[in-house]
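The form predicted on its own is given below as one chain in structure tokens.
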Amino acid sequence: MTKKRILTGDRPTGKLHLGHYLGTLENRVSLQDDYETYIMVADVQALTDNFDKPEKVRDSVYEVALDNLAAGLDPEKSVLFVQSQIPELAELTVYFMNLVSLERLQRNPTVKSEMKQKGFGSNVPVGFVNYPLSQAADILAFNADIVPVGDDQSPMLELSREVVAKFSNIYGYSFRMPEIMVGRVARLVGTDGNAKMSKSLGNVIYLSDTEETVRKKVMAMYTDPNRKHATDPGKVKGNPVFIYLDAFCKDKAKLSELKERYAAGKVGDVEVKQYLSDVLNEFLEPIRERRRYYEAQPELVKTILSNGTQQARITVAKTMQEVRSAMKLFGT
């Protein structure tokens, strides 16, 4: 029986961090024992808003499969491509084009908070407003069953499905369609207490923050804005600190009682942050030496790349002469 197809990937704009491994690194990894895994590092939609910037784009696709490979991906079970070395994508894309309006893309709410928050006007690059059907190319183009994603992603997959069904109705030919897999904590908050962990925002822990870095970074979170002194009642419900241990904490029976504490005036914030600090860097740890074993070998990182691109570029291409001959384009 064949297996079902994963399809997902990163912008390289930076490291990966704790937000980012709830939303999609954990369920590739938790997954890749039973799926067809396909990882990409999206260089090509890395640049949409980084066009001035090419270098760091390209420097960041190795710290992106680094990052992969230390939350576990197997290179022997996945396949991690770079996105700008197949570009049958981008004749995918340009296929969709057609099929989709400007205001359709327009409307999406998550281009629309981008935009909002890079600054954006009419001076907004094409190439940012039409990212989503780059996306969509990327996932009909490996006929992905399931594309695991943060749930900021979800109107992504919307469209995809829209392109699916124009798509067959105009040409006849059916790709498989999408279903969203989000993460078992959907969006996990800042360490300033901003609802979303985001780089731009520097309310991040990275994958690859040392035990100091993370203690400093879990020190310096909010907690409850209205408790005064460590005797006084907390509020746990919303406070970041516990929103973290929820997600990361395995002594359940612990993490109960150290909220009843809390919320009783027994208990002050530097124990709390204290111990959320051991229980991120016992997380941390198994990624960090993973990390390590692969920063010391950066060529196997390299032929990890390029053989994953070769396989992701076989994938596509059986796709793409189906594309072209239900489009009767010449020569099929």
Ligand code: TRP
Second form
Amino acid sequence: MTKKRILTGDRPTGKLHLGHYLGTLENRVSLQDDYETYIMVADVQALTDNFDKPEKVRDSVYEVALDNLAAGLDPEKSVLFVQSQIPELAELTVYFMNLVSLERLQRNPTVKSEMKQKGFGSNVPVGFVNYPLSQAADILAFNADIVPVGDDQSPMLELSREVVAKFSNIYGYSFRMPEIMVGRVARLVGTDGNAKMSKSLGNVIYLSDTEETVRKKVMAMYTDPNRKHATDPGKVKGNPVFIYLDAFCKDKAKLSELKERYAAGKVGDVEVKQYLSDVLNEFLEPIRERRRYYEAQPELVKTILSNGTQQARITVAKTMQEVRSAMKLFGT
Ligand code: TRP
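Can you switch from the form predicted on its own and show the form predicted together with the ligand instead?
Okay, now the whole complex, with that chain kicking things off.
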């Protein structure tokens, strides 16, 4: 029986953080044994809002590859590859552009909020509004069954599914219908309690943070804003420190005891934060160890990416042959 396929990826614009881990990396790692797994370093997509910062994108390709390997992605099981090195993805994007209206692309809520954040106004580059379609091409070119992503990516999946239907209607070729798979924590709050952990908000704990940095960031975290003294009853619900503990603490008995003491005003914020630091550092330790292993061998990481890219290209080439022939292109 053929294995089902997973395709997902990250824009290389910086390092990956705990929110990425819970939203998608954890799923990638745990599913790689049972699925044919393709992980893309989406440098073409990163250029849609960083076209004037090519060095940043180039350097982040390596960082993001390292983050994936450190998180536990096994290059023996998964294919790790670089988007720009597969020109067929750009080709497929162009064909898809005939099937979707500009108005439809401008309705994408994730794109809308990114446009606001980046201050594009009415001067939004064509490439940027079009990136969800390019993402649809990524997903469909691999005929992915499952796409593990954070929940901000659901509009991209919706669009991909529309393209499957439209393409099949017009050209009679059916891509596999992709399903979204969101992590057990779809969106992690920031250390400041903001709804989203995000680099631009500066409320992030990176997978590559040192033990010391994690401790400092946790100590500065927001808790219950109404609690002035350790003897005040504290609010557990919605408290970022407890949200993180719920996500990362394995000792559930200890955690519920801590919550009880917090609610009763019998434990200080400092003690709870110290515990969270320990929990996060314990979680991050194996990730740091794998990072050290790969960091010491940059040539190995390069080889993993170039071998993966070669393999990914073979998979895409097969789909593209069928696509071109369905579209009655010259010579097919
Ligand atoms: N949009 C994703 C992000 O912001 C990256 C990405 C590009 C992606 N192509 C993809 C994710 C295809 C899943 C499938 O990180």
